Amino acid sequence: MGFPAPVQAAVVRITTTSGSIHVVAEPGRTDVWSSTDPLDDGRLPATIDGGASRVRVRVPEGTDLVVGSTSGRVTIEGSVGAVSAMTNAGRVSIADAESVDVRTKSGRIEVKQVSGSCRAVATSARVEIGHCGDADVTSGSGRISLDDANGRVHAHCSSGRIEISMGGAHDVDAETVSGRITVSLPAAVRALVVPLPGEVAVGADDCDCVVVARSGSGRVDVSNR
């Protein structure tokens, strides 16, 4: 199984085949603890292979994580650094990270807070993201929800509803083949709404951002709140 790994050396890599992974980032902690795989001294970097067992791991706050499970839930609590997570079939929940890259074939993705960019790719899964910077979300089949995006947004799905709430004046590109698209902007933001990429010339200079929203069979609503 290949991972899009963070570049920093202070990274913890955790894998399982059919067991769940539960990571907790603890304030003041300086070492790494694992419930299944003995670590010589608990220092970073660390690699933990849980096999078919459930894995519980405790790490220092701000630790970068590379996590993979063939069929098992992934839960990350506390404040961590860059997260790369991959699962074939399993729910992924992330509380607070500097950046996120999550990929799953079938399993719900929940990200509560990301200070930087967030990327989520799912074959068949619902994707819910809270506060984030730039966001790039793709789901073959499943609803996409972004509650507080503070950067450029790309949201694409084949079959599913897309709901985007923007925290500022940033461009949006949203597309679904079958489903409704809703884009909510702050009250003072002036947006130019176009149905197709490239149709931006007229009126673009008088607007704060551009919203490209298109649905094959569904309503498109772009409004200020």
Given for the second form:
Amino acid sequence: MGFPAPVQAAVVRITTTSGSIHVVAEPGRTDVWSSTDPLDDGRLPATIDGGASRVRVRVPEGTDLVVGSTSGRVTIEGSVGAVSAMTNAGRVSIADAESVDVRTKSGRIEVKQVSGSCRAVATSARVEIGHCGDADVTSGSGRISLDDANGRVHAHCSSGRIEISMGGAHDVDAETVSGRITVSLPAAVRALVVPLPGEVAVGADDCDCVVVARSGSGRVDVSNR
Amino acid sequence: MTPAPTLTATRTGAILFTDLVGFTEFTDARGDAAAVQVLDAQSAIAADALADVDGQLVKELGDGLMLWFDHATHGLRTAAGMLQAIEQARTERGFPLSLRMGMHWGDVVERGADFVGQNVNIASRIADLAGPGELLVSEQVVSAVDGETPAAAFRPVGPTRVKGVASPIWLYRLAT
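Can you now output the form predicted in complex with its partner chain? The one shown was the form predicted alone.
Below is the whole assembly, all chains and molecules, this chain first.
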């Protein structure tokens, strides 16, 4: 077990092999604390490497994070800055960030709130995004859901369902080879719905946004709430 | 008797792997003829992108390509050009698939017209982690282009580990 090791850091980098990573952004905190061993001078290394051990880190609110684990779970609580997270098989949960870039092969992705842009790439995993700005989400095989998108959305899935609930009038580009696509728009938003190439576009002449939704074999449903 | 492998030389440079996202599903849905058209279009785009740089197509790997560059900046320029050309083809001509790419910098061993070694494996692994329309590069690539490409062009993505390599490899996405 390590000792508290205060440092000032613009970006905190954390990695493990199989150990889980748990980061908490605390209001009023001004330094970074880690459960890992500090360097001989008492400071944390540039990269916190927990190996197979669980790593717990406390950071000031708004801290930028770059984290990754091969098979360990990544959990980020509190309000942080720009987050980049990558796992092979570990689940990734992020509570509140300014922007997110998260990738996993088979671990589930859960992002509750992003004030800015959200990019998520999963090979075979479910992706759930809550409130976000621009969103660029890809899953090879796994359901994609965006609960409250408030910016341009691009969602791509090779095999899986896509569910998008828009918070405003923003363009949507959703594509899945096999799977249903559901796009829910606010009541007052008039969308130009662009279907498969060769088909006739349906929508208002003076539309507020453009929705492109293509499914190779699934149903496409674009509607107002 | 099996001839001994020919290891001609060690070279340092950038290895770029590309992959067409969803190509297998596309072939299942649209058939072999459509798949060949896609591959031909990709080959043409790669040839155009390589025309003005010091780089070479090492080999085709199904729907993927392996390319080599003596200079990392030439590799980045080629990759960015290919991504842009594919996206343009998607928008203007209905090209059905997106490209993803991974690049790494390091020593490789020449084996005839091929390149082999751990760094080749790492580059391939990086490409697997990219999303549609993305180029991911290793920290070694970022160091190799030091000063020639604005640091802001690279956005951190996270660490990945490759079997046989003790330290994690930190990856970056080329912002477009």
